[in-house]
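Read the single chain below, which is given as structure tokens and is the form predicted on its own.
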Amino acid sequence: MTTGLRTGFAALAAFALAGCATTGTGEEAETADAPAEVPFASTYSAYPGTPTAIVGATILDGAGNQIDGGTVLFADGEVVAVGDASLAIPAGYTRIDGTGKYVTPGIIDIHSHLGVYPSPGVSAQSDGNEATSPITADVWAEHSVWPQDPGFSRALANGGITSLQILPGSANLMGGRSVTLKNVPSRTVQGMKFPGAPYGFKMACGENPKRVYGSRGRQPSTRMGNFATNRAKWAAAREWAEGKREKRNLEMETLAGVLDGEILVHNHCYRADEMALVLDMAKEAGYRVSAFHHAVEAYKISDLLRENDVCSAIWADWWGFKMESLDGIPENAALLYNQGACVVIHSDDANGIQRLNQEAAKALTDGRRMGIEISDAEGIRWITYNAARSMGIEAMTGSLETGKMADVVLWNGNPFSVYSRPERVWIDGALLFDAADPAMRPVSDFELGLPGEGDVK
């Protein structure tokens, strides 16, 4: 195994791979149930865990419920039961005292560029934007992901991130496919791919595409150019999709997947008027937008977003860094929530992903300050269930419900406190981070021997 891990973690990895001995090729051999014809199929296999009971903690379950002094049971990679103190603990469970602490589902970042813009951030590692054409629907983010990016382990240890979506950048109108990952150490990106997660499709509107290609003297150089280029491509995709689809065409296969509803659209878009136009373009072409990302003006069209069942993936308070972000307000999330629209707090940042709980806390506070009551239990949805819903994985993770993946974070205090940190993190029931045990901090080969190896802030 090429991924270097501290002693305890290496033992864990070795145990996890013991079941793959039939081929001797590691985790690639024990693979998900993806059909053989699926290219670059997930080979993810959960690390081993033990039946665990967390007792006495405050549970924010991601489904909008809070249980004080509650109990969470998980075993064999799945949540077994969630309840109050009366919930019986079966024999053989490891009991963890959660008194004074909080339990949430694993935190999910819907918008990350870890692995495609890894640390160190030098040009040789910059693989997130195929900025050679406004339409690059044929590229897949997973082919740029570097599994040894130290950012993955920092997101796990500092932010409790258990799943994340890696997107291509926003230079292009159609930037390519995204990939959803489990945040686990792996030699290969296939070993991190979330089994059963649908692909996403990154689109971008507004300033970025018209700036990148307008500066080269080509279409698009205006917003109307953005839409003209998009509409022409969707028309061609519709024609291809309604044809025989016999000849391989990587670009058209992705666009047809969107039109078929199998690939979910994640559209970078800031301005409210432009988001409304995108919704009309989607109706014309025959696809659905799953989420607008960076939607700083979403609060202006919250009713439209609710009616079209589109989530808004937003920052808590980023605004004003370019013209189209000027009307961002810190009450954005609260106003969307108050209108019944779907809210997701995202990072788009290698540091921000380590503090999504604090970002959500800021958005909650700004809403409460203007008089909108939002419970902590609802707020935790913004970085768990709602993110999973937008990514098409809500049936498997995003909330602590019986039968779902045991992606669990034990916080040493209220996760919306600036002083709180993940104390332990489980992914599919396997303990992958323990703040009290330095041996449980994953370190990639790249970090070994370097200053700051395995550092956790």
Second form
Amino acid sequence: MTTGLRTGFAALAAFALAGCATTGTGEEAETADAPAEVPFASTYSAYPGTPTAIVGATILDGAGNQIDGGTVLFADGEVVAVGDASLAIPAGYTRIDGTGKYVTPGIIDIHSHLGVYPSPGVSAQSDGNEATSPITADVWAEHSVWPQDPGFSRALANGGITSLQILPGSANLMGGRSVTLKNVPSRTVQGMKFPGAPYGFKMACGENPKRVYGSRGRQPSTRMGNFATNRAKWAAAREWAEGKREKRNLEMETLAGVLDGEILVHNHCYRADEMALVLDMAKEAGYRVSAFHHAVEAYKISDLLRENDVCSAIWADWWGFKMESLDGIPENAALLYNQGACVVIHSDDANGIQRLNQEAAKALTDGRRMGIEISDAEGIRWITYNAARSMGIEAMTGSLETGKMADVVLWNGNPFSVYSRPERVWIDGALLFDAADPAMRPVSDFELGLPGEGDVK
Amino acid sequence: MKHLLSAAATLGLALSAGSLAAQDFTVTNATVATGDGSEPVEGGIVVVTGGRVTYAGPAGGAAPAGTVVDAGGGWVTPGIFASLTDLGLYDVSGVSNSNDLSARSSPFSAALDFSTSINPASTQVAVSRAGGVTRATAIGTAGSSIFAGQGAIIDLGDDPEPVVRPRAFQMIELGERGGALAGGSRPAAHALLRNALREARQYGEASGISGSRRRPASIDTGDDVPIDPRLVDSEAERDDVLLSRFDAAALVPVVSGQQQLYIRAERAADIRSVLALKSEFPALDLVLVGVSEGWLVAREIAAAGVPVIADPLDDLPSSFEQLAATQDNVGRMVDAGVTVAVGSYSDMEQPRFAPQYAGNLVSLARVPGRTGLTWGEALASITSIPAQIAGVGGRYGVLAPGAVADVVIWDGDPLELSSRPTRVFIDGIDQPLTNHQTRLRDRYRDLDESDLPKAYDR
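Next up, the form predicted in complex with the partner chain. The previous block was the form predicted on its own.
What follows is the whole complex; the chain from before opens it.
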């Protein structure tokens, strides 16, 4: 079964990646015009698991539901069923008593630089910004990811992170392609690539690009320079995309992928007025923004963001560190939620990714204190389903629903309490972290033989 | 709508007018956590008279005094004492014009006195105050030398006098950063440090600065560095010339042990080198900062009696001097007998996150095989212990008779993510909790611009 499962997943992965991956099942995906080979294809396949039943826990399913004393069943890498105490447990399932504990989908970080800015943070490994031109649409973050970054294991053990998007940095207006990973230790980045995940495209507004290039005496040195450079490139991309697309052009292939709607735009953008301008630029160029990242002023235009169906990926309470972050408020998430706009809590940080649940908890609290009712079941979506949705993988993960990947976290208490920790984490049904078992704690090659190796961290 | 707004504005004025003076008051109907390491007491009261705590404990243990402040079943604690912050030293850290943290091009280093530049009107101060932070040590970062300069103890009160004690300590960077600042290596940093301390000792004696061997401290209030040695003008000749006269004078109270010396070191070997300084300069009053690998040398730190200010959540080998970083560091050091405060907050690590950090240490203690803190120890690590390390123990950071009335009322367990301060008193004075963020929140509570733009909504 083990081998068969892994092979099966690999086949499904290739199928989904080649097609549109709209359903994640692969069965309905169009493959007619797909290229025969996908470059740097995912080689990830699920690790072996045992059919598991978690019973008696409070379930926050990521789809907006809370089930007290519920049951989660998973087997063969997939969620089999989620229900209340009356759900029958088939024969052969390992039973885990979840009384007093919580179950959530695996936590997803939509904004991480693990691997491209790994630990140790030395210049030899600083591979997150190709800061040599304001537009580097041709670069792919996966070519920078160091799979031995010890940060991956910390995100798993302390944060219950099962999937994450690795983005290029924000030095450039168009920083390149992101890559979505399963948070499994691997010798190669291909072994971590999320099967069937669409690519993302990193863009950046505001201070960073104009500072980086303005200081070199070249365009852009202003916000209007930012837009001029972007618009010229989109016009060229449109022309290329409408042409024959015969000659290989890495930059244009990525931009055309965005215009085709197959590559999702993740736009670093703080200020409300600037986000509104980007939405107009996207209309002009003919693409969609999937999410604004670091959108500290999103609450000022939550209506506009809702109408344009754009998610805001935000910190709970970082603010004030630079001019465009000055108007950040801790009620940002709650105000967006209150307007019906999509909220994602992100980390952008190798430490913050270990506590996304705590960041979401703070954002929930600040909202509730201003009178906005948000249930825990809704709040958990900010770090599960909504992240998956912005990354185009919501059909496969992000909630505990029958047929989805068995990416599951068992917490030893309410995940929104500071006193709770992940107790066990499964990825595609395989147990990859167990707080009670030191042997179930991955140690990267980098840490072998060094002080603190294998410590609880 | 308009009526509501003006009513709120009037109320705001009334509150801030009323906040100008300390009043006697008794917090009732509360869970009392005194910050001294003990576990919280349900059904407690805190009595404040004359700006000081006169009682904190079970109701019935003392007679109430002054105004009754009903905590509504919430919690009451001492205010957070935040160790090593950048509060009041910038408005927006990324805007260099507004930022007084570092001066890479300055000819001075040890002489830099951060108390001269604390801005109590900074939004950072107001937001931290609303988060329950009432006292802090504040200092910038080393820029032109391993010496960062002299940090201050401040309060976060809504008044024009933030400085509680100027020049409370000198701060030094060792380890990787110290090595870089000193010219490129750790040995260079140690040579610079030893030379500087010797120059300071020689200059202190030659100039007759108070505190030197030739002229012992003449003034000692127990509260302050006796005088600012930089202000002592002297004809004394100097043998060495690496330090400017001003920097040398600033280090005189360090070498004589009158002023605390904070040294940042992360690696176990670097920590041992710091502890070894005491054999050459026995008077040094050392505090270790950072200390990611402290657990590897915890018994040595404890034996030396050197307290520690540690980042509790470091668990990544983010540099080669932090390979052994783990979240169990604080718990293990405390178990070994080290005095440990949670601390070092700058930029996006905000002082108001202190309770969250402390809460994480409690969560670790609840996982089999891991080492954290008890709840009482965790609260102490952000209140009484940082105050004690700063030399003001018993006066700040604790709810005990005689302590300054820095009192915070919370709507729940203060270490829990779902709790926030509802009232903050500093020196017994009720503090405003509004700031730039709360004003934005209230303006954008709705997006209604049908009558006028948002700019008229205030």
